[in-house]
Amino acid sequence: MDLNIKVAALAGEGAFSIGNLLAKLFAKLGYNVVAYPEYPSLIKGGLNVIHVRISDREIHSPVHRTDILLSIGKDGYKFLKNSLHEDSIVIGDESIDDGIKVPINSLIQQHNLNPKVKNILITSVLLGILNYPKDYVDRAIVNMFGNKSKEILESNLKAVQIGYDLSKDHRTDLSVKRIDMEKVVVSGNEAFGLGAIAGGMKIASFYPMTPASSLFHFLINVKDLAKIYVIQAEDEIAAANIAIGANYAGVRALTGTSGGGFALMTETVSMAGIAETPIVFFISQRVGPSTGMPTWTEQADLFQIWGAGQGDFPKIILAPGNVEQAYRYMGNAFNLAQKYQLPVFVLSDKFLSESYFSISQLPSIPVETGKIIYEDIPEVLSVGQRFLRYKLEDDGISSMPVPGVKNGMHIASSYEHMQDSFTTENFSERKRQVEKRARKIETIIENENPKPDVYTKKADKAIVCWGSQLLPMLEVFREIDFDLIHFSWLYPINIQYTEQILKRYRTIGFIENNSNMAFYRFLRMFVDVKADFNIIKYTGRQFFPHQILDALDRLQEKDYKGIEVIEEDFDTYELYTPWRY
């Protein structure tokens, strides 16, 4: 069983609600699920599509083909018909040209239903065709609408029954059944939020920006249960300053945005760099520059993050590749920020942030505070001396008392400083503080041992990817005679270990969701590596597995040399069509 269902409707008509319902229902039977939404930046109008893939084997990525199309309105069928195959099932209302036509309007009128139930009605036809247990659907409807009026709940339950009755005329060989223990469905951003909570975060400050916003929506929804504060600031600058203030006070705080919003946060990045204050930034990348295409995906912000803030200072950059890594890396980001007293950046993108995945369980995350001091310090200073907040330690990390700790008073400003924290423009002191901060890089590499993940077939060829492109590459990995190397820890780089890995291979290629091969160029700044080929895509969509396989076939004819630029060879319609409305 590997079934790809697409739900299509105009914005505001509930495509994503139905897609999420389907994902959760199939996960309840133990299936592996990936649900991937696509939509233009319109509140009303434009076509919304969610890909819901279910399988009884491990899956990681959406695929292009459409096995079942649920089209609410004619646009879904019109725009997605090129992805259909001869065995595809199409279910829609009276407006579709072909397939199972459900007379929604007449049924609503005939049974005196609330007009808003049309999505549930047409979805129930699909579930009936798949022989999905109806009692599970009824319970899901009660969970969805139990807090609404009795009329709305009963209308939706009646729509389910009508849909199942209609499905009896359209039985197929497809049939789902319980195959495993129930799984939970979470989005990438929900996994990031769960990781932040598990990692001890107590404050999240933000200003909304797609595709980062849904992380903070999730945190708002669980704030009472998780005992956290979530603050929507007046702008991104304030959001970042709230977070650095909280971290200075010893409270783990998160701020986040997308690339355009992060451009406003960089002054706070510099402040954290010189004041050596822990802070965690969540950046979910989208298509730029500037507003670009706000609801589509790309991996083009790496150099913005690495270069954020003027001057030299250490930082950590992480780019998880799936929901398990999103949870784990976000939780550990708060440990890293406090242990090394620096800014930590957790990079996602629209593809990972807004897609949904089934999971079984998530581990606990231990809390490590490093040299943050919460208890009073015994009075050992001589008269006139101050606590050495920026003491020249061999590992580059000085002790940091939080405000209120007795005998730990110090200044934390944006100015260069001496060991006792008072500002200075002494050249020798400046040199020593720069060197002290820089020593953190060596300490991080020694303590954390950052290295890429290697998925091996003991091949002499390897493909390198980073961040969310792990998802389609894990699908491709099954089909090719290549090793797969995935970087989720982007900086600092363990140069010796990374070179040792890359030198194993006769042929190396890089795959990236940007136009300038950003990570390949970034890696070459530190590591002696030369790519034989590059596969890049910058249409606004992530890679689909078949596109990578096709590119590798073309490269094989050229002895795996050169650059392959992926264009969409399907569904080249424009979802963003405001002129039509």
Given for the second form:
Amino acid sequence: MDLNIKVAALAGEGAFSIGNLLAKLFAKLGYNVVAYPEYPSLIKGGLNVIHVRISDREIHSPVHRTDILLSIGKDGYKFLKNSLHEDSIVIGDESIDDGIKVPINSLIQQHNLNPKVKNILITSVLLGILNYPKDYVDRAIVNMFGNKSKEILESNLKAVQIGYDLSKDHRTDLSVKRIDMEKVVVSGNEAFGLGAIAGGMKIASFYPMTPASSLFHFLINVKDLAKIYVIQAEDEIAAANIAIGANYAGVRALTGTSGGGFALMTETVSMAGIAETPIVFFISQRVGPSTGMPTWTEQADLFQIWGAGQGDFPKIILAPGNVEQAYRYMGNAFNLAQKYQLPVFVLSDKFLSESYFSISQLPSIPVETGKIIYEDIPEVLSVGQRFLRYKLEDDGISSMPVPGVKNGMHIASSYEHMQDSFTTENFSERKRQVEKRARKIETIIENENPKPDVYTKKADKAIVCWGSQLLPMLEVFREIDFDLIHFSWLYPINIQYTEQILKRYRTIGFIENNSNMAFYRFLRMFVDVKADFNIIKYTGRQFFPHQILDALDRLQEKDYKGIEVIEEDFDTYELYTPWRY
Amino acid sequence: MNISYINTNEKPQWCPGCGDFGILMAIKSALVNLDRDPSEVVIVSGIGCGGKTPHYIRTYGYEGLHGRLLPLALGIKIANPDLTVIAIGGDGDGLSEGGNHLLHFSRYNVDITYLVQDNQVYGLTTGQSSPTSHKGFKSKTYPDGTPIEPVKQIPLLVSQRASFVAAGYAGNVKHLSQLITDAINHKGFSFVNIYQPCITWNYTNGYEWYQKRVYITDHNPEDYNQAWEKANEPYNTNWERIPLGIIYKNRSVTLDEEVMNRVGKLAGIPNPGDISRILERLKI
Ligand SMILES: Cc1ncc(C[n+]2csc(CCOP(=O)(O)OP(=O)(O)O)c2C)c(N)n1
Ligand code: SF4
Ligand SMILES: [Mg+2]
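Given the form predicted on its own, corresponding form predicted together with the partner chain:
Shown next: the complete complex, the earlier chain at its head.
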């Protein structure tokens, strides 16, 4: 079974809570679930759609096809019309043209229900049709509304009963049952948050910006369980400096934002570079430039991250491709930051951050602190002398006592400094410190052995992707005669090893969710590689698997040469910005 | 603590006669009176002439970014409230580049001491007008005299009901040192504006000029109305009378206390977090 349910309603009418509910209900029966919300930057009005995909085999990405449409109002029908097929089921309120019409308004009046139960009513009709066990739905409703008023809870429970009763008139041969152990549904940002908590993060500082905010909202929701403190700073500059301060004091702290907010953090990135203070930055990309399209997705900020901060200093850039990697990479980012005493960037985008996925389990994350010193140092400093915080070491990493540690007194300095941390403008001292910091890169490559993941069919052609585009590519991979190379560790690059891998292929293509082919150009700064083809998309949406397959078909006719730009199948403009019409 | 514990091998590189020497002396003698090991003190600074202060006191230190010393200090303090955290920087640093942070620090009320070296000029960048330059002050920026009004930081902080607002003077080290001691001992965000002669770029507001105007106030700093009156006195008298001392104070819960109450001690070797109960909560 591979069922694609789309829930569509105007903003404020609860499409997303239904999408989330459906995802969790099916994960409870052991199904694999993917859900992805799409919405304009509006609080009221404008169309919200959530793609909920349910399957008994592994799935990775939403697809275009609609098997079941739940539509409150007729905009959803209009928007998703060309994704419907002969056997699609449409369930909606009185306003839809075809399909199962639920007379929502008269039912609400007749049974004296709270008007907000519309979405639960329609959903229950679907759940009834699918033979979904009703007692789980009731329990989920109690879970969702138990802390609201008795009237709301009872209205919703009644709506479920009415929906199930109505479904009896609409039998299909679709039916769901328990197929596996219960799975947990997490969004990309929740997985990043879980990773941070598992990795020992204790303080998070942020200034709200979509699509990074929901990571911090999640941390706030679980703060008491996790024993962490989340602080909303006065701006992103403060958020970054608060996190640096905490990390300097030896407490793992995270800051995060999207590109616009990150622009404000760049001076602090550079400070972390020279002062060698560990810090983790989470950046969830959205559509730019500037305010762009705040609630849509793109991968166009790689050069902003790469170039962030004046001067020359080492950094680590990671771009996990799915929730499991999001969790693992974020947890480990705190180890990397402390072991190598530098800024670590964890990149996401709106697509990965806000998509939901079912997972079975998450591994624990071992904590490694490298040369951070938490215990008092027995050697007494002589009068006037400081701890050699920036001692020249072969691996580029010097010991870092945290404040409170006896005999570790030193200055973390944004100025160039000598080994004992005092400011210097001595040219050879300066040169030695630059070289010491640069040596970290070799140390990282040696210790961490960073490399791309290769999904192989032993093909002589390969497609390269990075970050969240692993998701549609894993769907496509099943159907094409290409190897798939995914980079989640972007920098530092093991140049020799990467070249060795890429040299294996006769034909190489890159696929990226941007117009600037950022990763291809980035990789070429280090690695000798020439793309035969590039597939790019920059409409504001991620790739749907069928779009990639179509592009590959077109490319085949051109001997896999050239650039394919993906168009959207349907222009959503008038639906997402209804006030213009 | 013994003064030799906090001396450094480096000698300050300020212009001879700079007010920053007096401020350094006052901080050091306040620290000597403090019953703490130098490893338990962190001095955070911004960038400017005065920003170099942490280099001349052997405690822990962070010489951060121009204007960003306050959030840096906040991060350190909430991570480890056992530390004594002092932030120090110039008037340009704190009131221009870092102005937004200052506005919010009365709200956070994190228990740090913030010393502003207020020389009414940009020292390190060679003599431009600063946010506290008096109207008419001739500078590199405004050779014909600064045409705009100065920031009124003491009334601003009093109006925000910051926990501790004080004015000190680099030319009265004994008084300043006591003020810094009081600020450190006060639980809450403690703001000390220190009038600091810059003998190289500010010929108007020198030692002689201050000597005629400053006096030590004896009003009740816990009375908001009296505090407001004193905070505004320099502006109401066109700088004829400049009160020194604690202008205003109150005591309320600090951010570091709030963090401590909610999550307990955070400092020390990091432990992996347990996510099992969170995963349970995500189920329905
Ligand atoms: C972001 C940034 N902008 C500008 C500067 C250059 N700069 C260094 S110190 C300073 C002003 C110094 O004035 P103040 O803060 O009053 O300190 P003073 O030197 O007077 O003690 C400026 C503008 C900088 N270091 N960083
Ligand atoms: S320029 Fe002014 S503030 Fe800077 S050291 Fe000289 S006297 Fe002091
Ligand atoms: Mg100044």
